[in-house]
Structure formats: structure tokens, C-alpha cells
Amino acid sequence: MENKLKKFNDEVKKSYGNILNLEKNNLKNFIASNIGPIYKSSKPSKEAYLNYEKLGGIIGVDGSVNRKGGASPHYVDFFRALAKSTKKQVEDRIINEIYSPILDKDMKLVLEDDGELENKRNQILSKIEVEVAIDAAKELKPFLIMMDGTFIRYIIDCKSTWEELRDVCEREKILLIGVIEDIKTHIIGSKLLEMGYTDRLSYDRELLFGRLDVGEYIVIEDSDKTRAGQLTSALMRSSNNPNIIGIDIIDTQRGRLSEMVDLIFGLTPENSRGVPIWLDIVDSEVKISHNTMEAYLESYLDSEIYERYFVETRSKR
């Protein structure tokens, strides 16, 4: 294993040598000329935070899914979406859902196409996240709704529900942003490849690792993502962690992007992995534990149904 890993390390260095050796300032100059301007954010004042609270506070939205059971179709997926306000007196908004493929009428599809099942899982999770955001927008009228993840997945998985959320936020003048921890774009890498700076496509996460200063961000002027989804996006280093995060905002609110980037910067602890602390809090509270799932199933399913369909044989070892 030691020899295999050493060889792997050498092959990565050889394959990506021109990327790894790119000078920080050279890459920044390339980005500014070919991708978009690089800005420096600043943290909001205490007065600004107090004003945001007066204007309705910040709602953090996240979802989770956990599974109990064995191989398809003998499992149940538990879904939960949470919208949590920074205003202490405001109650959380929660949507729960369950799904099991044993109830799907087309059992042949269920048994043969795991890809379709995964798509359905993603669609359910995306939909309840957007639905709980709509509920929060209509009932709580916050200053800002901050969602965990890119808006593109909502556009793909639940377009009509997403458009309702967008319409509500525009009508009620609620700012709507998405914070993306796991960057999968290759906007900069594609441009480097196109212009002959490299012979291998690299992802933005790899290229920008440690290349931006803390608080710096890039506004993406043109990409498939912005054109397809009527979005404006930015890439940012928000903490001492060398990784970057992504930020999505709807195009009609583009003029507020710099303000939102400053807010994200201010809400992100310096020594964290780069995600605003309020989203971390929401993430920790929305998770459904295995013990909770078992308690629900044992309480509300007949024992025969529970044992027959959802208890793995290996769990009895």
C-alpha cells in the first residue's frame, strides 16, 4: 500500500505539475482578465447585524436524509428540511417526508435502475428544502434566506417549486442566497484549457486552493451555470481554510451580491472550514439519527412488516 500511494502521489504531481506550479499572482491576473474581477470583502459592523435582525433576521435552510433497511427495495428513507431563524422568538419551520421503493408500482424499474431511485431521492430532498423556505418566506418574512447548496440542483430537481420560492422572495423583497461548500465547477479550468495554459481540465476547487487571500472573492461574469439558471455566482475564500466556497444569488438581486458576500464573511469563523456558522447550526439540528429512525419504525409499523421488510439479516449477527 505504501508503494502504491507513493506512485500515485508522483503521478498526480506529474499530471498536474503545471497547475500545482502556477504562481498565485499569475493565476489571479489570468482570472481578472478572463473570468471576472477579484474583490476583497469586509465584515459588517455590529450596527449592520442589528439592522438585519430588525428587518426580519436571517433564515438558514438545510435538509437531511437517512436510510434504514437493506438493499433496494427494502429500505425507508427519512427526509427532513429545517428553516431556522436567527430571531430567538421565531419557531423553526420543519417538513418531514418518508419514501420507500417497495410502494412503487413499477417494481421492475425499482429492482433494475438504482440511478432512477437516486434521482427520486434527490428530488424529494430538494423539494422539501424549497417548500420549507417558501413557508418561512411567507410566514416569517425574513431579511435573508440562506440555503445550503447551489440553486442549480433546485432548478433541476423541482423547477416549479423553485420558481415559486423565487417569486415569493422577489415579491416580498427577501434576499435569497445559496452557499456551496463542495465546489464542482470548472469555469477557470475550462478557460485555462481553452487558451492553452494546460492540457488537462482542473476544477475550480483545486485551482483556487490557497490561491485567494482570506476574504477575496471572484464574481463569475459568464458560465453555463449563470446562463442556464438566471443566477449570479461568486467563488470566495471565507476563512483561514485554503479551500473556497461558492455563492449563488438570483440575478434580479445581483446588486446586493457584495453586501451578501460581506455578510457571509462576517458569519464565518476564521478557523472554520469556511461555512457560515448559522448554516452549521442548522445542519447539526436537521440531521435524523439512526436511533430516531429505529424508534419511529418500531413504534408505528407492525412488528411483522418491520421485520419482513426493513431489518437486515446482518444486523442480527
The other form holds:
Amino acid sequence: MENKLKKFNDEVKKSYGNILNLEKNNLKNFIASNIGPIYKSSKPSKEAYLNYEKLGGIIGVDGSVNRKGGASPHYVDFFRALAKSTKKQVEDRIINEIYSPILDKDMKLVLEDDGELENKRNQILSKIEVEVAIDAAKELKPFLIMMDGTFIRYIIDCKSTWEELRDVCEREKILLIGVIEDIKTHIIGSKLLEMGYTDRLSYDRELLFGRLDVGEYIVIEDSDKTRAGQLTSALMRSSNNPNIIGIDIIDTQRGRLSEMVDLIFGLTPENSRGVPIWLDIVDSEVKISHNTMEAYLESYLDSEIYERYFVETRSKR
Amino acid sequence: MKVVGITTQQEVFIGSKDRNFRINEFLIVEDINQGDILGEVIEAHTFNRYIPLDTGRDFVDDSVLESLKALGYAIDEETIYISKVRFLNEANYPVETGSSVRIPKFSEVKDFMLKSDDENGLTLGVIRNTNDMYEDMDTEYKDLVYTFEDGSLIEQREVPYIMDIRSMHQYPHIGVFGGSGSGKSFGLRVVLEEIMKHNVPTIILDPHFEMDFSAKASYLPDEISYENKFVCLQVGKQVGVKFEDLASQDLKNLLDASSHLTDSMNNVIDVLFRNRDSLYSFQNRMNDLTESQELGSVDKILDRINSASNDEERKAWQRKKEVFEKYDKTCSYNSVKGIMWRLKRLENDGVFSKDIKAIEDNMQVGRLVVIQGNTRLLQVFSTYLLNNLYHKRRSYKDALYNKTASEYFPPFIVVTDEAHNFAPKGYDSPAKSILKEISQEGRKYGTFLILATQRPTLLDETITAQLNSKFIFRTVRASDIQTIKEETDLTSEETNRLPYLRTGDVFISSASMGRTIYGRIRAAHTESPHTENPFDELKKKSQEKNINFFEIIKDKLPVMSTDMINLAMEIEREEEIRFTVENLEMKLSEMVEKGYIKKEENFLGQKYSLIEE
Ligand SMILES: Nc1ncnc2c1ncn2[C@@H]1O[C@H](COP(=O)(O)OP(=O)(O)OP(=O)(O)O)[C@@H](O)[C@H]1O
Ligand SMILES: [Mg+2]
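Could the form predicted together with the partner chain be given as well, to go with the form predicted alone?
Starting with the chain above, the whole complex follows.
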């Protein structure tokens, strides 16, 4: 094992050598001259927060999915999306959904392949997240809706629902952003490749890892077709963690991007993974515990159905 | 407050956003299908999932929390309170999750807390965590007790704990367990005060000389007196054993309690002791035997008879000869000596100079009789006493049953601290068999035990098993906690708390209640004669001594070390206190050390003098 790992390490070094060795300042220079300026964000004042509260507060949106049962199709997925306001007296908005492949009439998805089921699962999750955001936007009229994840996901998984959300927010003048913990873009990498600095494509997270100072960010104008005209992103180091997070904002609101970056920066604990605390809180609340799920199933399904379809044979032993 | 999570028929979790739970408080779950269900909190937790313990999650800096607060969300308000509640009676079905929960009214829980009232019961303290019910409690239960906590007297704000004394008929015996300083003796004192209130004849064995009820507690505003309700009697001073009343078994018990008897010594008593012997006649007989045994043969005794200088002496040796011929074969010299030595020791303690009449008389008028003496003496005496009293009571009851005449003897309670000394586990001790007998049969005859001990593990297990009610104070020792687990119905949540109980807080596990009550013993009305901290006492004593001595010598200073002998003589003449020169020098240098006087050296020696202002 030790040898295998050492070998792996060496190979990574060989392939990515020039990236790993890239001087922090050289990369910054490259970015400044080929991508865009490097900005420095600053945390909002207390007055700013108080004002945001007055303007309707912030709503965080996140979803979760839990599976109970065994191998396909004998399982049921529990989906839950939550929109939660920082304003104390505002009720949480929740959408629940369940899905089990045994209800797919012709078992088409099941018979095809697991990738399809996986897609279906993502689509349901994305859709209820966007739906709960729409509901929150209409009913609660917050100052800002902060989604957990990139807009791209919603555009791919549930385009029309997503567009409805975007329209509502534009109409109601509600800011809409997405915060991405694991960015998957390769905009700087593409540029490097294109200009012949590297001979392979690198992801932005690899390139930027540890190379921005805390609070620094860059703005990315993308030419990607799916995204064109829809959104603008920032990549930022928001905490002591060297990781970079992404922030998406709809194009019509891009004038507010720097204000949003400041807000995210202010809400992110210094010694955290870099995610604003509000999304962390929504994340921990949206999770359905295993016990709760079990309790639901046992109370609402006939025991015959429950036993036959959803109890793993393993746990029966 | 709402029922949360998974429920069962016996237990539920209850969550609240704003109310912290307290162990042992009562709550009512309002189940829509089953109606109200009464339960008791057995675990209480507070929890804030955003302020996590484990470092796996992000630690949140204050500025972020401040920002959140400005946005309308205060994380510290997210603290939730969770309790585990056990139902007093099992529900028919698991309780509906989400059911509301409320604090009961006093009337709804009264039967679970009070089986008696102040007039008819022992008002021993308060039931902890019942403040919420105080307001709508009937006034007859209010203002009955004070508690004494953290150095101040506190007015009653909780439901009182009143033990039904009449239930002792059914559940006769009480154990009081707890580690050193946990409040046992204080608790016993309160129990005894309450017993005095009811004029129940009671015997208390008090090896520590601490059960005196004449001093009013210094913290108490009200005047409560137990005068005429109790007497303190010391073994060998006011009470003792009447030798003429002893049967040979009593005598053996007595001597054995004093110091273990060998088989051969037991035999000596069987052979030499006669019923109605006086101490004198018995001692004489043994004396005659040992003196003749010291001579060694009938011939040598005959020599003494012949050479006797007067009639009296001759008669005496003749008597000794008879004793020798009769007993020498069966009684070994050493064993007889052993009996004599033991007897002498008890005689010197004064044991045979008095009887137990004073005890019986006081019991007959319903007093508490405190019997004092050192542990060894008390063991000896109590064996005799308890046998005696118990059998009097028994004969009376038996006579009543057989419809024959017998002198009235009242039911009574026997109380002892350090009970493991009187009835130890694993080996025999004289008082053990009578205590065992009372523990097993006392109920029939109206004889009750209250046994306190630091070490329940060391108490005879047959007796422990007969203790129907137990007061359990702070206990730290693992082996004792284990014993308590086995011998009581305390839950593991409760036994886990035992090491952390505050002095005076107690779990009361009683068969008559059918459940465990968490309470606090009330402030005692009286004070032990020596509650003073022994170190304060030492300091005070030596200060007093120093001041007295200073008063004596201050007019005689300065004095040279060469003049010590004159100083000693002078003091002796004037104050009638004797000092050797050596003692006096020591005393003077102690005074120098404590800064009362000063010492100077010059060519003549040392000079002690007053410190000038
Ligand atoms: N209920 C109580 N309220 C107020 N003070 C108390 C209470 N119980 C005990 N104390 C105080 O705590 C101290 C120790 O109590 P106590 O002498 O009863 O301990 P103990 O259990 O008998 O210890 P030991 O086994 O060493 O004799 C005493 O000074 C007493 O004044
Ligand atoms: Mg004590």
C-alpha cells in the first residue's frame, strides 16, 4: 500500500508539476491579465446586517435525500427541501417528496441503468429545492435567497422551474445567489491550456488552492453556452481554509455581486470549510435522521409492504 | 413542551425551547387518545446543535454569531431542552409524538408525594424540584419547614416530604446510607426530632455523643424545644446491667461483646456461674479457684489449712479446697483468669453498678432515650438491652394473644448510627443476632429499626434486605453504590447521580410510596453539641490557654531563665497550677513564638519580657 501511494504521489507530481510549482504571484499575475482583476472583499458592518434584516432577511435553501431499503428497486428515497429565514418569527418552508423505483410503471428506468435512476434522483431534489425557493420568494419576500449549490445544476435538472424562480426574483427584486463548496469549473485551466502554458486541463479548485489570500476573489465571465446570459460567478477564498468557494448570481443582478461576496465573507466562520454559516444551519436542519425516517415508514406503511419491500435482508438476519 | 422523537409505553422524550427540565419533576403528557399521563423526569439535557462539543464541526467565531444576530437569528436562543420522562403507570399504547406536555397541578400529583400530613407524619424535608406546584398547594402543607442551604436558612418553596409514620406498621425498618459528611447524622437528627413530636418510645445508640437535643440550632428563628421529650443516659453512669438479673447466656454475650470468649471460657461460665449470683459471689468463686490452682494440689492446700494463723484464714482455705476439688478438672486456670479479666474490665466501666430501669421508665412515658458510651461498651450493653426490651415487648404481645396477664410494654423504635459495627456482614457480633431477630420479626411485635451506616456493603445482608425504606445520601464508593443498586429500586440514572448529591439531598426509596423521591432533609431544629469544626476548636482552645497564661505571667515579667524555679513556685502558690521548670520554659517560648512576649539573650542567659508598645 505504501509503495502504491508513493507511486501515485509521484505520478501526480509529474503530470501536474508545473501547476504545483506555479508561484502564487505568477498565477495571480496571469489571472489579472487574462481573466480579470483580483478583488479584496470586506465584511459588512453591523448596520448593513440590520438593514438586510429590515429588508426581509436572508433565506437559505437546501435539500436532502435519504434512502431506506436495499438494492434497486427495493428502496425508497426521501427528499426534503427547506427554505429557512434568518428572521426568527418567519416559519420554515418545507417540501417533502418520496420516490421509489418500484412505482415506475414499466420499470423502464430500473431496467436501463443506474445512471438514469441517479439522474432522476438529482432532478427530483433540484426541483423541490427550486420549488421551495419559489414558494419562499413569493410568500416571504426576503432580501436575499441563498441556494446551496450552483445554478448550473438547476438549469440542467429543472430548467423551466428554475426560470420561474429567476423571474419571480427579478420581478420581486429579491437577490438570488448560489454558494458552491465544491467548484467544478476550469476557466483558468482552459485559459492556461489555450495559451500553451500547460499541456492538460486543470480545474480551478486545483489551481487556486491556497493561492488566494483570505477574502480575495475573482469574477468570472463565462462564454459557456448553457450559462451564457444567465449567470455570473465569483471564486473566493472565504476562510482560513485554502479551499475556494464559488458564488453564482443571476446576470440581471450582477451589479450586486461584490456586495454579495462581502456578505458571504462576513457570514463565514474563519476556521470553517468556507461555507456561510446560514447554509450550514439549513443543511443540518434539512437532514432527516435515520430514526425519524424509520419511524415514518413504520407508522405509515402497512407492515406487509414495509417488510416486503424495504427491509434490507441483511438487517433481518 | 412537546413529546418528541420515538415514544414507548413507558418513556418519552420531551423537548422545550424555553424551559429547562429538572430531574424528578412531574409532568403531564396530554395524549389526544389516551388522555393525561403522569410522568417523572429521569434525565435532563440542554442542547445547542450549533455550539457543538466535538471539534469535527466548525467552531463559529463571535463576529459571525453577531452578524447572524443582526440578521434576526440568535444562535444561543436555539438551545433546546430535552428530558426523558418515565410514566408512573405504563400507558396503554406508545404516546403520540407531538403531544403537548404541561406542569401538573398539585392536586393531580398529591397522592404520589404525600401520604400523610404534618400532624400525623414525620415532616422530614422537601421534595426537590416541586416549586412549580407550591403556589396551588393547600396551605396546610405550606410553611412547615425551612431548609438550610449554602449557609442560609431558606423558606419552604417546595412540596414537603412527610413520611407516614403509621406505614411503619407495614414497612417497619429504615436504612440510612451515605458517605462521610453526606448528611446521615443530620438526617437522623431530623427523623428523631419528628419521632419525639409523636412521643414514640425510642432507643438510640449514640457512640459519638452527638444526639443531644437540648441546643436550639443557631440559625433558627423560631423557638422549638424538645425538653422533656428525651433523655441522655450514659452506660456505666446512669444505666448499666444488673448482674443478679443475668442468665448465663446473657453473661456470655456481655463478656463476649467485651472481648471474644473461647470455648473453654464459655465452659467456665457454664460450670462456675449460678443463677442469681451477685457480681461479688461469682468473682469470689473464681478467685478461690484460681488461688488454689496457683498452689497446684490438694496437699499444698491442706498445708495452708494447717498452718493458718487464725480461724478465718483456715475457713477460707477450706472453702478453696472444696472449690478446687470440684472445679479444677473442668476449668482451666487461664480461662478462669480470662473471664475474671473481662469481668473486671466491665466492672471498671461501671457497667454493673446500674440497671436499665431508667431506660424503661422513660420509654414508658414515650421519650426518646439516647444511650451514650464508647462503641465497645455500647455493643456490650445494647446486646443486653435490646434482648431485654424486645423480649419484654414480645412477652406482652404474646400474653395478649394468649389472653394471659402481663405488664404493658410499649412498641418502640431502635436507632443506631454506624450500624455496620453492630451488625457486620460476614462475622458474628453480639448485637447482630438480636438486630437480625428484630429485623425479621419486629413487625409482628411493633419493634422498628432505623439503621444508619456509611458502609451498606459491610452491613449484614439479611438485615439490609429487611430495610423497607431507604434514605440514600451522597455515596462515592463504588462498592457501596453497587450494594445500593442491588438493594433498592433506584434507577441507574439515579445511582449515577449518587456521587454528586449535595450534603443533605437524598433519594428516599420507600415501599410505602412505591417509588423513589428526591428530596432534601429540612433544617434541624436542634444542633449537635459538637458541630464546631475541630480545627477551629483546637485553635480556639489554644488561644484561650495562651491568653490565660499571659494574664498569669504578665505582672511577673521580666524574668531570667535562671529564675524559672522561683517563677514556677510563685505561680503554684498564687494560682495553684503546677509547672515543672521544663514545662514553664516551653510555655514561655510558645508565648514568644505567638508574639505575646519577647525574648532577649545576654551574658546571664535568656530574659523574657513584655513587648513595649
Ligand atoms: N440537610 C442538611 N441541611 C443543612 N446542612 C446539613 C444537612 N445535612 C448535613 N448538613 C451539614 O453537613 C455536615 C455533615 O453532615 P453529617 O454530620 O450529618 O454527615 P454524616 O453523613 O453523618 O457523616 P459521617 O458519616 O462522617 O458521620 C454537618 O456539619 C451538617 O451541619
Ligand atoms: Mg455521622
